[in-house]
Each structure stands twice: as C-alpha cells, then as structure tokens.
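The chain below stands alone and is given as structure tokens, in the form predicted on its own.
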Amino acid sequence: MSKISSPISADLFERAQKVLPGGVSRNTLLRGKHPLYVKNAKGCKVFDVDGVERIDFANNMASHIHGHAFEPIVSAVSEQLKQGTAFTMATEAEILFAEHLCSRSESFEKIRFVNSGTEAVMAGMKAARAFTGRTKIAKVEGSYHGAYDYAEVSQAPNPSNWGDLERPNPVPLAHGTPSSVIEDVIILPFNEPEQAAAILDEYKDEIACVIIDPIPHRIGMVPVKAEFAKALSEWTSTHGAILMFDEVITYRSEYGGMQEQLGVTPDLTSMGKMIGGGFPVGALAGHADVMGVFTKGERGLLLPHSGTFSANPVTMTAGLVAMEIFDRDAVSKINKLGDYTRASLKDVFKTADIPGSVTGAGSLFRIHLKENAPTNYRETHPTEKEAKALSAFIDELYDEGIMMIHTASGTLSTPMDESVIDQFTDAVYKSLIKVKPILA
C-alpha cells in the first residue's frame, strides 16, 4: 500500500512527542506513524518538509476559502502588524467586518466575534439559554458542534449505544462528562421532521436551543432538507425556543450561507473557519433581540462574555478582505467548481467498477466507499471492511499528491479549476484501484 517516507517529519515527531502529549496538539493531525509537517503553502498547493509537493482540498479542515499565502490578506494584513495585533481598546476593523457580514444575511442584526467555531456554538448556547431561561439543548444525531460539553453528546456514537433510530441516545464523547450534562441534551433523528417534533413536543418548556448543522460533515456530509429545516423553524418560533444554524462549515455554500438556500431566518448562526481569512475567527450573528443578552437590557445584564483576542485587529482585517473577494460571482465559481467535482468523482467510481458514492454541496464533497449515499450518520457509519479501505485510500491519495480531510471529505478553494480537479480524480481513480482488494 502507502509508500509515504517522511524522514524530517519523523524527526520532528520523536522531537515533538517529548513536548506535546501525543506528539500534537490537534488528534486530527495523526495518521499512520506520525504527521506530516508542513514548510510552506501557496494557493491550492502545500509543500511539506521532505520537499512533497501536494493539492490540498482539506484547506485546514475547510478554513482556506481562498488557499494559502493568498495575497491581498497577506498585503492587508503585513500592514495591519505594523499597527499592533491586539490591545485594551476597540478597533474600526471590527465595525467595518461586522458591517460587511450583517449586509451579507437577513438574519444578522447584531454579531459578536470569538476566537474560534467551538467558541460561537458555545455562545449561542449560552445566549439561548439567558434568553429563554431554559436549559436544554436540541441536537441531531451525529452532528460535530466543536468542543464543548453540550455541543459533544452523540457527536460519535456506535452501534452498540446509540439506540432506536426513531429515537436516539444522548452518548457522551468523553470519559468523565458531567450526567446532567447528558440530561440537558436531546438527540434528534436527521431529516425526519415529524419524528423530531415529536421528541421535542415532550419537552417542549424546556428546550433553550435547537442547533442544526445544514451540510453536516459527521452525518455524510449530506444537505439538510429544506422540509427538515423548515418544520425545526416553526416548532422553535411556536415554543419560544431558538433555532439556531451552526454554519462554521457552510457559510461557504451560499453568499448569505446555506440559510439563504433553505430558505430558513434562524434566530442565531454561528461561524468560523473561512470568514477569518486563514486566522483564528468565530463569529455569533442573529436577531438584536437575541443578541441583546450580551449587554445590559431592562433584564440586565444576562450574559457577561469576554475574550482576550475577540475581534483582534488581524484577523477582523483579514477575514474581510477575504469575504469581500468571496463575492456572489466567486460564491457561484466555486459551486459550479463543486458540481464538476462531484459529478468527475461519480465517473470515476463507474470507471473503476468499484462500490462508491459521493455526497455534499456547493464547495463541499465527501467520498463514501458504499455503493449507496448515506442519508444519515448510521448509513455514514463504515463497516470494519470500508473504514479499513478508507483509511488506505487517503494513504494512497497523499502517495499521488493529494491531501484530503481523512473521512475522505474535501474542500474547494478558489485557486482551483477543472485542471486541479482532472489531477484529483485522476489520482482518486489510481488509489481506488489500489484499495480494491481490501472491498472483495
């Protein structure tokens, strides 16, 4: 199988695991013996210290919505250094952003910067539960929200815990999550709009919050849909319950973010990733009424928030110019560039005769080795045959030059044409044949 030899990146790693427990401080980053470490990265291309070159479609778990070293961030921001990075004051970057994103969509009112994804889904959480004055959370099964408590619960569950699928478990991720935090979650069955009324009808004065991810990564990758949506939309605004997107992932699939296909106005949306321009960015966004927890009200002030590097000055100019760029005109590029990708890789799957399927939107795509595409997290769930296939397969690819999310998901980036994208599934198909046996 895999040929990869790294021996600079092995160094690195003995180095590394003296310092870093496990040898990193992101898990996401092991695979096989150790990481590969990067030298530099320009556009779609990533250089790692060995001296490979590779196309990179996992852009930093889709945060590079324009590759790397683009130019006008790295000209925008040289000069804001220049300035200073971070200080006890506010700055016009921060107004000027939030200026930008509120005209993007009808929903933001009122926004608030953080420092990461993990971190907006935190305050929406919380915001919600200051402004209902109830304590449970809504969530679908399967579905990645970061890191926090909460948001974790049924993020990764498995045959053996996750229960009836018309009514599935709340299974904590980590060893040691407080019960009542269990207790103050509710799992949903994804894209099942009655049945997800129906849980959520028994608590019905309790719920703070409904969160849904509308292209989750977790669950296949696979687009909400508009019904799902929809009907989540009326229960919360019927129940006084937030509905809230979590669009750290999909605010790239539309100018105004997936809500604007779904035709959905949450009342919260939580971003990341992209809109920081390659810098460490979170963002909530939603209705002034909502948003009001935040500063002192006739209620006072119900939710104190504070954070060192929020709305630092690098990333606020950073992630403007790299949303400015990312115009309606390059919003339809790219999506139009996520079509032929995800069509080339169905061809590619007929060519090499071999159980496949893609799933995805916009700039999004993820490839499953199941001959059917999953429409929810169990059907996403490998079996032991296909999760030993697909870990050979993202071996292979990084072998032809190719570097992928490892579920095998991947990310567009506005560098890229139909070239890059022939390289790609041209390498897909050398590394489907590949893994072929470990499929018989």
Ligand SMILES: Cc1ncc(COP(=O)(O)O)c(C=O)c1O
The other form holds:
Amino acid sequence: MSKISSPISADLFERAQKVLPGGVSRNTLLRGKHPLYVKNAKGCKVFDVDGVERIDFANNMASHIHGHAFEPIVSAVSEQLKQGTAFTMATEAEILFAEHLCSRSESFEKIRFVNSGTEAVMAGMKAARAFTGRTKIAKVEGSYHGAYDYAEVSQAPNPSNWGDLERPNPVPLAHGTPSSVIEDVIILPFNEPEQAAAILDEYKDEIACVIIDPIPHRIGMVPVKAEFAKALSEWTSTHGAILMFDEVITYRSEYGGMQEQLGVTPDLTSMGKMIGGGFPVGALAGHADVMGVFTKGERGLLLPHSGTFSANPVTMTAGLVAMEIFDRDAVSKINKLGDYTRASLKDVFKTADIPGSVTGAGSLFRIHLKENAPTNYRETHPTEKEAKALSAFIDELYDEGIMMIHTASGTLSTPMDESVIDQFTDAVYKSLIKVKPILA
Ligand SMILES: Cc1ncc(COP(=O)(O)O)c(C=O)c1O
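Moving on from the form predicted on its own, please list the structure of the form predicted together with this ligand.
Next comes the full complex, this chain leading.
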C-alpha cells in the first residue's frame, strides 16, 4: 500500500463509487484503497490531484509514444477541433493517415479504422471468418487481445484449469461465456512451432485465423521467436487460414512494426494505442484480397462493418502527426534507450542481490521478480510470494515517483533520455531493497 497520503484522490473515489461500478470505467486502474486521480501531465511527467509528480512508464497502457500534451499534436488537434469533430461524411484526414500507415508496412495494402484495439481484433477475426468461410480462431495461451469474447479465451488461465503444457485447455475469462465460443477457440503453446502445428493440424479445415502478438505482454513480454512466427505463417498459407499479427502495442517496436523485424508478412494486422497520438483508435490493415470482405465484391458484401466515430478527424489528425514524427530515427533512438533500460535493470538486480529478470524488446520492458526470465505464460505466472512482492514493489515505485503498469511492465516515450532512466533505476533499486524481505 502506498505510504503517500492522497486525500483528494480518496474523496474523488468515494464519489465515483456511487455512480460507477467499482468506482471506475476500467478495472486496470484499481489498486490499493483507491485509484489516483490525475490533474495534468506534460512530456513524461504526470501530476496527480494531491500534487505528487511521477515519471510515467505506463503511458496509458503503452498508448503514448511522445508522452503527454505533445505540442505538435496539441496544435494540430486544436485546429481540427475548430473545424468540427465527427461528421456523416468522409474526411481527407482519414486518407492522409491511411496513406502514411500503408507506406510503413509491406503487408498494409488496405486499412480500416476503428476506435480501439479490441474492435480492430474483432474486425480482424470476423474478416478472417468472412474470407475463409470457417469459424475457429487459434491463439496462444495467456495472450491478451482485448475484450472480444473469442479473444478473451485463455487470457488468464491458472494452474487449476490450464491443463497440459503441450495441449492447453481453452479457459473462459468471463462468467457466462457461451460454450460455443470456447469450442471455437484453439489454444496453442507459445514459441513451440512443432507442438502448435500438430494442434492446428487437427482442425486444419476449420481454422479461420491464427492470431499472435509478437511481444505478448501477458506472456511475460517474451518476444516471439522468428521460427515460431514463420511456422505459423507457413501453416496458415498451406491450409488457407489467415495469419493476424496483433500489433496493438508492438507496432512501436520497428518503423513497420515487429513484422518488419521477424520477416513475416501477416495477412492482417490489428493496431491501436500509440498510432492514435493519444486519442481512441484501432486499425485493421492487410492484404487487399482479405480486406476486400469489407466491400462489395464478386461474392457480394461479406462483412458489413461500420462505427459511428471510426476515422473521426480528431484521431486521424493526432495519429498522423504522432506517426510522422515517429520516423526511423525516432524509432531507433527509443529502441536504444530500451536497450539501456533493460541493461541498467539487470545491473540493479545484481547490486540489490535480488532474484530478478527483465524481458521485452524495443521500447517495452517487463520486470519479473524471478531469477530466470520466463519463457511462456506459465513461467510468468507469479507464485503467491512473488505476487505479494511485486504488488509491494509497484507501490514503492509509486512512492518513489514512478508510474508503472501493474504487471511491472513499462514503456518508454520519446521525451525520455538516459537521465530519466537513471532516475528510474535508482527508484527500482530503493524499491527492491524494501521488498527484499518478502522474497526471502
Ligand atoms: C495486444 C493487445 N491487443 C488488443 C488490445 C485491446 O486494445 P484496447 O484496449 O484499445 O481495446 C490490447 C490492450 O491492451 C493489447 O495489448
């Protein structure tokens, strides 16, 4: 529990609980007695209503690449606000942003905008079904792809229900998930090409889509092995299924997303978060033939699809500015800072003499209070002791002026530099020393 008193946040939460279930609109904000409420933010700093300043490594769950209130975005969006925010007409802003994103990745021939990563994944799964005429979706155990029923299966299994490692059970997340959903989701072991292919073979005429996050944060933020991505790519192309990369978070990792580094060309890619420049966004991009399901073709209109605020010009404008500025140099600079962060953290574990490891790639990292870095979801799953220590560690970091995602995942933003990382690793050291007794 945080030792810093935050009476204004506490009062706000009292009020919030009267009108919002659990006091929030997103459960991820719930920690300790009450969430903290923000006053304002600038660059990589966030100021709460009780006057405490923190360096932001959460970045609204990896959605800010340029930090907060980034001047070029503020000024472009302010101009757009004066022109109107959403119309029952198309805008050029949408075309400009689509042209930009399609120029970044070879696999993006056509793109459709939506309002969240969840919606992008949902549209991708439905597009795969419409294109292939099949129903089953295959995903990796423990991977997070948002809140669509099919995407949620086996998002958070535990030792009591996850079954054999080589053949994981499909485990529902929400009570009331229809059994038909569970039957239609096939769960694959992570980074195990042969085992995954053997499972897929059993359903080879039924699989519409295989979805994979190239650096799945809930699977310990362990990067996917190129051989695994390639095996899935080969399997899907041999068996007429769609390979979808979920790059909602990982698109930040290379100029053209992780697919550029892995040398795999997915049929579809879901995106979201940072491509919106701080505004709600989702996008589905892919090969023109698969994306053709959204429009009337020889087989008719296979997937009618709309969204009231999709491609609104505020998001399109913010996204275009954010992504144009996130050019190859900016990507390479932030990734180098990521290398520096991971290396510094490893040193801190040694100095603090604590069993700790760090995973991640590019501008993403995750801290584990485990001697050996995990290699899959099951190894990432913390023991009771580790979970207690991790929660206390995040509290200590908050008190040291650092905001992290509560799984101890962190993301960098372009306003950060090595001096910010040094402040961070100092805070990590102090926090680790405080929680060391829990791990003993
Ligand atoms: C890999 C991945 N896919 C999809 C989503 C869902 O995105 P959103 O929260 O915008 O619906 C997330 C969100 O964290 C994600 O990490």
